[in-house]
Structures are given as C-alpha cells and as structure tokens.
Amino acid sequence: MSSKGAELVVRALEQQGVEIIFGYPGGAIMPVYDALLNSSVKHILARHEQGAALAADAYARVTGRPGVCMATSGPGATNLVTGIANAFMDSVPLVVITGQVPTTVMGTDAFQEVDVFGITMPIVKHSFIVRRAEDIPKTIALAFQIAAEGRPGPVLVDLPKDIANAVPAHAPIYETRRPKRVVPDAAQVQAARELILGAQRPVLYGGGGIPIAGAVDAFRAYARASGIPVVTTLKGLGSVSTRDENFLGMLGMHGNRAANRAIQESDLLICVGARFDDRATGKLDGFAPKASVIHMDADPSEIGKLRFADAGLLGDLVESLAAMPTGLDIAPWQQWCAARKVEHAWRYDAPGDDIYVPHMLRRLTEEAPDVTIACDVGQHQMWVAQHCHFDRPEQHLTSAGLGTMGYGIPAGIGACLARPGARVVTVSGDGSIMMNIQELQTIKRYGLDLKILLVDNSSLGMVRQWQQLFHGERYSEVDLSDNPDFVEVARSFGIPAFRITRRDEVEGAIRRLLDTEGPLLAHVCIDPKSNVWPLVPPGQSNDVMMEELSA
C-alpha cells in the first residue's frame, strides 16, 4: 500500500536524522500528527507555538543541526512568526513545518488560511509551498540543505492538507548534494596578510558566524599564536574563552570599556564572522576611525555592506585563518590592551544587602563552569553577557538580533533535549519570563532538568533606564510592580520554587540551584533602579561610555 504524503513527510524527517520535532497540532497539519504516531521522531508539544520556534532554534545551536517545528495553518503558523525572525536575524538552522488549507480552497479567504508563504519571505532564506505529494522527499531534502549550508537560516514548507493526504504515483528518496566549499581569494588572503604584518596595533574582532562556521578551534589557534587582543559581540561570546588572557570583553554598547577602547586606538581591525551591528559599532562612522579592515565571511552580502574591507575574505572561515601571519612584534600593543583589561575590570563590591546580579551571575558561572545560559531579553541579558564566563559559544543562547523577550524559557527547553544531562540554566527577568511562561508546563511534563534564575525589578528594566536617561525620568508603562507571585505560579505548574531578596542569600540560592535535581526556580529580588553600566548613549562613538550615576 502506498504511503500518504504526510507519511512521506516523516519518512523523509527521519532520514534527514531528525530525532525531536517542537509543535503543536491543529487541523490542517493532523495528517503529519497522525503519521508521527508510527515514527522514531520524538515530538515535543509546547504550549503556544512561538515556544516550538524558539525552542527548536535553541536546539540548533547547541546541536549545530537545524531545528524542526511544526504548527497548523493560520494562527499556528502566524504564532511560529517571531520564532522564524528570530532564527533569521541570528542565522540559526530552522526548518519550519506549517499545515495549510487544501489547494482546492486557497485564497479563498478559507477557514485557518494565511499566506504563510507571503507574511514570512522577507525573514527566510527560502520558502516552499508544496504542490505534489511525489515532490516532498526531495522539499524536505532541501530545506535541511538551504538552512544549514552557507549562512544557515529559517526554511518554510508549507503543506496543503489534501496534499498531506494524498497517495503519490511515485516518490523517491532525494538526495542532497554536498555543499561547495568557497576558497577564499588568493589576492585578497595577501592583501590581508600584508596588513597584518603592517599593523602595530591589530584587534581581532569575533562575531557569531565562527561557531556557526565551525571555526571556533581555528579561531583560538589562530588568536593564540598571533597574541592579538581579542574582542566579541553578544552571539561571539565564548568563541575564545572568557577567562582567556588575551580577551577583552564584548564590545558595544554595553561592552567592557577595556574592549571599546582598544578598538578605537587600533590600526587594523580582523573581523571575523560578524557584521558590524549598530549595537556593537555605535555611531558607524567613529568606529575604529583608525583602523583598516580586513573581513572574514560566508556571506558575500556583509563584506563591504556597512564598512569599507581593505581585504575581503569570502568563504571558509577556517582556510581564511589558517593562511593569516603569526609570530607579530606588537608587544608594546599587547601590554597597553593588558593594562587597560586591569585598569577597566569590572567591581562587584557594590555597597549595600541587596543582590547585586553581576556579582551572582559571576558566582554562578565560577562554581559550574560547564553551564549553559539561555539568556531571555533585558537588563539581565547584558548582565549575562558582561559578567557571565563562557568557555564554548553554545554555552551562550541569546536572542542577539531581534532581541526577543520570552525567548529564554523555550531556549532553555531546547538546550536541555539537545544535550540530556547538561546543566542548564535560564535567566529571566519579570517582564520577559511573562511572555512566554506557559512553558512552565512543557518542562513539567518531560521532566526537564531546567533551572530558572528570574531577576525581578518589578519593572521592564531596560526600557525603564532608558526613559531615566533619556526621557527626562518620564517613566511610561514600565512598573509591572502588580506581577503575580512568581514562586507561587511555578509552583502552580509543579515546578518548586524559592525567593531570595538579599545578598547573604545568594551562595545558598546558586547552591541550591546547582544542587537540587529536576526543575528549580529561584526568584531574585533586586533593587528597581539597579541600572546597567557602562552604556554609549544612542548616536555616539564607542568612546563615549556613561558609567553608573552618582546618588
């Protein structure tokens, strides 16, 4: 007997070697529901389908494989929407699985029908509306190839119901073609190496493309045998170790000033895998306003799109190390990048019993070295990011260039299935953690091992610092002082929960954290001005960093 087109579709999961698919089921995707009855893959049922996309994106990041959600039509797949941006904006593998209406009544307005198609084509790498049920081997072949090679991103197909149920003539298994390597350009690997060997004041700038190029090794090696000072970005914490010697601290907006500076005084910028994001450059034309460039990437779209490259290097990120000088005469450059790292290290003897979240979430990495954070939206994300260590970039799960709230939580979630018994622990914040908190009950009903560490300032922190600086202390809908009991709605859904308010709580609380099996969370009471420091103010250069207000 011939197997249905939904049936293909898991056939042909499988033999992408999918093994967890994140979902919810609705009417025109039940045929691929009904089918998953009698397949190996693992289907994780969140609840709301934002959830599935941005747990499904965590679990590609730690895995390095594409992610799969799955949802209905119409509202399923409107709710998959911030996920799908969010995997886009951050070059995250997705391959998203939406139900449709069948052929016969779309674009007639029918019940649960939206153009998927349309509404996502500006935040997908590619789309795919499925026409025959002999095509779909080969569709899904190729949205695992389109996500994962070259810059990864989100694919979509879209599966019309009568498609899903029909019985193909034939359908034969697809096979994908093996990626090009792209060989970077022997000119410009010179032109590169001659402004290395020129320059007297180099910086090595990491971004988010070298874990997703697999070039975390090449780019250690490559920053350890040059003895360049290293800097990264949000997405590029961990590429080296944060407690190696020669890294200077994230750079940008709420960046180490011992990075910032460094990057204003250099002569030669070595971009690696980033883009030149406004939140790390500041005002784009002060940036390095010393320095040449030299632009490492997969992506013939960024090199030269905001800032001139005096050498371009497109393709492989590794070849593209590998062929760089070492042995460089700069010690005078690397003793001022060392005395600066000292001079701007950061203090976490603040004055008084409340918790000062720095120092906690320091304290936290320090005793479990091996965590991985899933990092919601807020202060507490630059928090994680300034203060928190990170050996490895999947250590690091963070909504970078869409800054989602309520990522967090699902991130957490999909950390935990990509890696059964790791440690993982996601830090939220009050407003965040309410956007996507029913999720609560998909760590409850798989018993995942997921701790959560919410800081609660009663307000939506960042937007409320910017309005006191900013906005001339005009403070419009931020107070979430009426949020309900977080230890009591956690314990609501199953999960136990504790509350710390002051300082000499805090060894206990991360102990507890680290120590207690199953599901925790403690929720962490801090002070509602506690602001985040150092800040460069909208529309300057990095150079110009405000530090904490005096009382």
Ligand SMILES: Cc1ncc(C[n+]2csc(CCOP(=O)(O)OP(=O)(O)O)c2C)c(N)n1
Contents of the next structure:
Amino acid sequence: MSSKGAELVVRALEQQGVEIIFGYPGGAIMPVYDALLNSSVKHILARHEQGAALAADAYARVTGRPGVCMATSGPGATNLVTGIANAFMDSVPLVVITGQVPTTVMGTDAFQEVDVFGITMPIVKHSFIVRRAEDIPKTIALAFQIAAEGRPGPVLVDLPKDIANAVPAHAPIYETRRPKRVVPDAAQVQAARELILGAQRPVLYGGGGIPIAGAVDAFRAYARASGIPVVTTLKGLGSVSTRDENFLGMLGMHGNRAANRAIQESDLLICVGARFDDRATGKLDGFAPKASVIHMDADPSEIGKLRFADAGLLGDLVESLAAMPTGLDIAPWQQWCAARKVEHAWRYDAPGDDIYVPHMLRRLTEEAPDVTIACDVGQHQMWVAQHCHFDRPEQHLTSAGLGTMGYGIPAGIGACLARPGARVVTVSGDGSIMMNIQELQTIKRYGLDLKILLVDNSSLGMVRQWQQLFHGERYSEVDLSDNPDFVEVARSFGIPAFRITRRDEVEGAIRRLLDTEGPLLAHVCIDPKSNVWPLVPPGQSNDVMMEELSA
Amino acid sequence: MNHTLQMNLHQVEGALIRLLGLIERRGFAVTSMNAYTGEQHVEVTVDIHSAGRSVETLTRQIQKLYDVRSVACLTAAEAPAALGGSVAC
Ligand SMILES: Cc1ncc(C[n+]2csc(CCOP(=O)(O)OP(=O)(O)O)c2C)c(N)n1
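Output the form predicted in complex with the ligand next; the form predicted on its own has already been displayed.
Next comes the full complex, and the chain you just saw is listed first.
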C-alpha cells in the first residue's frame, strides 16, 4: 500500500525511536497532524509554538536525543524562531518540522507563506525544503543525523503541503551512516601532555561540551586523578559535582571570585568543551593572561577562534581526557586554590527579614539533591547558577547562549516529559514567567508534576541592576509593580499556588514544594532592590569584580 | 586582510546563500565572486576582506556547512588574529 508524504514523515519519526513531539497545528501542516492520529508518537500541544520549541529543547537536553517540534507555515513557523535560536546557541539537537504552502504557490506571497528556510538560515545547523515526497524518509533521517552528530544543533525541515499530500511511487527506507568518531591528533596530544606535566598552576575550564559529548564521567575521572582545580561555565555546571572539593565555582561575569582568581593566576588553562564566551572571559585580552591553553572540542572551528590554543585536541573528549597525564606535582597550587575557595565561599548571613533568594535556592537543593532545575533568565538565573548544588549537568536547564526569557516553564515541561517521575522545579522571575505564561495550561492538560518557584521583585531585575550600576540609576521601563496576582493567575489555570513574603516562611515553602503531589506555584516576593554579586562590569577583565554596594 | 577562497558545493537549494550569509555574518565582506554551476556541484570563488578576523577560523566554519564539499584558501597563512578589545555588551 502506498503512503502519503505526511505518513512517511510520521513513519520516519517512529523509525528514529521518537516517542514525544511538541507542536501546534494549522493549515499547511494538517496532513501531518492527520497522520499522527494513526501513530504511537505522542504529541504534546503547547499553547504557543515558542513553548513547543523550548520544551523540545529541554527534552533533548535531558534525554540526550534530538527533540522534535512542529508547527504550521507563516506565523506558526516564525513563532518557533526564538526556540530554534536557543537550541543553536546552546548546541542542542532539535528537529524542527514546519508546514509550508504548496510548492505551486511558493514565492507568490500566498496566505501564511513565509520563507522560514531563509529566516532561520543563520540559526540552524542545517535545513531542507522537501521538494519530492520520495525524499521524505531520507530527509528526516538526515535531519536526525545532522542534529545529533559532532556538535549538535537544530535542523529545520520545511514541508510544503502538496508534498505532504503526495503519494510517491516508491519511498525507500533510508538508513543513516553511523557517526564517525574523531580521535585527537597524536602530536597535539603529546604537546598537551607536555604542557600539563610542565605546569605549576593548571586549571580545568569545563563547558557545556562535556555533557554533550557524554564525557561527564571521563571529565570527573580526570579531575579527580589529576587533582587539577576545576571551574566551569554556566552550561558546564554539574560536570563535576558542585560539592566536589576540587570545584571552585562558575567563572565569568557572575562567577565565584575563587574561580575567577584561579583562572587569572593560572599558567595553563585546559579548556574542555567550552568556547571562551564573553560572559565567561570578560575582556578577552585580560583573560588568564599568564596561561598557555589546551583546547579540547568536537568542533574544529572553535579551536583558536577567540584564544590561541597551544595545543588543540579536536574530537572525542573522552579520548582526549583519557590521554592526559596524572600524578602531578601541584600541591602548593591546590592549597592556594583551596584557600581562595574558603576565602570567597558564599555567605548566607544576610541581615534583615526579607527573603534572601541565594539562601532559599541553596536550601532547596540541599533538601532535594536529585532536583532538576529549569531556569528562566535574569538575576534569579544567576542565583541558581551560583547557589544551587548540581550532581549532574542535566539537572540544570538554563538558556545560556541566547538568554531567552520564557525558557523556564517550557523547559520544566520538557524535563517532566523526558524523565517521568523526576523532581523538576522551574525557577522563574516575574518578567520571564509572563513570556510563556500560557504554558501553565500545558502543565495542567498533561497533569505534569512541575513545581514553579517564582521569584518576584516587581521588576526586570537584571536590567534594573545594570541601570543602577552602569546608567547612573536612570531607570527606564523596568518597573513591573503592576504585575497580576500570580497566585490567582496560577489558580485560574487550575494550578494550586501560595505566596510567601518573609524569611521565616522559606523552609515551610520548600517543604511544601517538595512534599506536594502535582503542580504547585510558590510566589516568592522579594526586595525589588536585590542585586546579584559579585559582578564583572561588561568589557572589564575578570579580576575587576564588584562586590555588594553597601546600602 | 584580503583573501581568496575557493569552494565546491553540492548543488542543492540554499547552498550558495548559506555560504555567502555565513561569510558576511562572520565579519568578512565579499569584494568579488564567481560561481559556476556544473551537473551536481557548484564551484565558487570569492575574494573577501576583513579588518581583523581570522580566515583560518572562517574556512573551518565554512567546512562545517553540510553542503560544502571542499574549501581552500588561496592566500598565504596569516598570524593568528586576536579580537581587539572586548566589544561585547
Ligand atoms: C526575550 C528576552 N527579552 C529581553 C531580555 C533582556 N533581559 C535580560 S534579563 C531581563 C530581566 C528579567 O526579569 P525577570 O524575569 O523578572 O528576572 P529578574 O532579573 O528580576 O530575576 C531582561 C529584560 C531577554 N534576556 N530575553
């Protein structure tokens, strides 16, 4: 029996082992939605295509397999754009299927025609327009392969409606080749070994490439065996447990002072799956000024992109790490780092009765070490990165490269669906939550056990902080004191909610979040003037860290 | 710095735009170009200019494009370029 193009799409998804996809229907994608009715693939209806794309992104981060999202042409497709960019910036494997107007009218400004292939070109790893129904099996298979191999990323498949409705004469099943493992160059491995053996003050600088490469265990093993102090980027958090004695903290703009000082002092930076992003390095030519660099990455174009690498190890991080020497003689340096770690340890003895968010977040992960935290963007995101404990990188879902406000709730949804039964908490801000508030209905619809910790400072806190510090306290469009009553908002979506305003209510709120079955929103009201410390001012080098301004 | 790059692409929808878009986005101006379409492939030669970006990094970025079969830089190797003062916000 011959199948329509749309059925071939769904069959190709099944063949890839896809269990869940996220999306929103509409005219041009209707043939695929029709075919889905006969499929084992479960479709999650988000309430905005951006929510679908961001949920698929988080699903991919947690499962390690490509996430899939789908939308119709025109506005459906443009609504996906932020989600695609988010996945691109954080190297997340995503397969995006968009309906398109029929090929016969493409290029005529037909109803809901948008050149999504063109719009997304700078933010996809690759993209296809399917022009013949018989190409569908191959195209979908390639999309999954390209999305996942090497450095992952989003792949778009634009599917015109007439192709989805066409019945091809034959549609061969397409098998993809297995990705080839790239092994690092032997001469570079040797150069790296010599650099490490000659170093007095080496630092491991770990990034999001570690979990992507499946190299968490290898990274930990090397960190432990070598005793080299570890700092990580935002996305690298959890690559070694944040409780590990060798772990100094996150580096960069809102990093820990011990981590930044160790980097600035180091004579050898071993960069593992990180990319010298400006939020991590501060002023680039002042970053680790005394250090040689070993750069390990799966992406050849990252090595040497922003900082010269004395040794560049391209390929499998597991192999590169396994080839590095241990038994180093760096005790004085380890002691210096340990002392800095004690000297700059976070303090939680803030005066007053107001809720101190850093302490609340710390307590949350002390009480629930297994928790997965999905973050939104702003001050609360930085507090999560600074103060929460993570045993594994998959426990920390954060929009790092793009900084997408509105990531938190969809990401929490994706995480709940990726690991049913897992404990997931979205930490959001009063600005961010409104960007995808409609997804509260998705939580309700699918009965997801997602907890939401909404940190409300009645403002766009991170922007307000910059206006205070770098724009002479000229506050422009950051006041959100006219927010809706978030407890009532949640309840109207059928999600129970409660509010706290005082520090002595924090422990009870954490217990309630952890002990309640089903979704729950905690509305946490804090001092609108709270700031994130320390902070490297934009454009400065990482040794210029501002501390809390005395009130 | 001026450079000449020679590329061979699969002749598929979007390949040329994707290539040129990447070159401009990564901070290079195209000062001259020539494209010749064969049966299945496209031969592209471009002259590019950039104030401070590394052409070596650019060629690796081009090489990663799925539709690109080969890329060659026809000008001499350069000293590794460093980005000037931090411009990020
Ligand atoms: C979609 C989007 N728009 C704008 C910004 C710029 N931005 C970064 S943080 C921030 C404020 C976030 O406010 P809120 O969610 O309340 O978190 P807070 O900083 O107060 O913790 C803004 C507007 C962004 N990152 N994303």
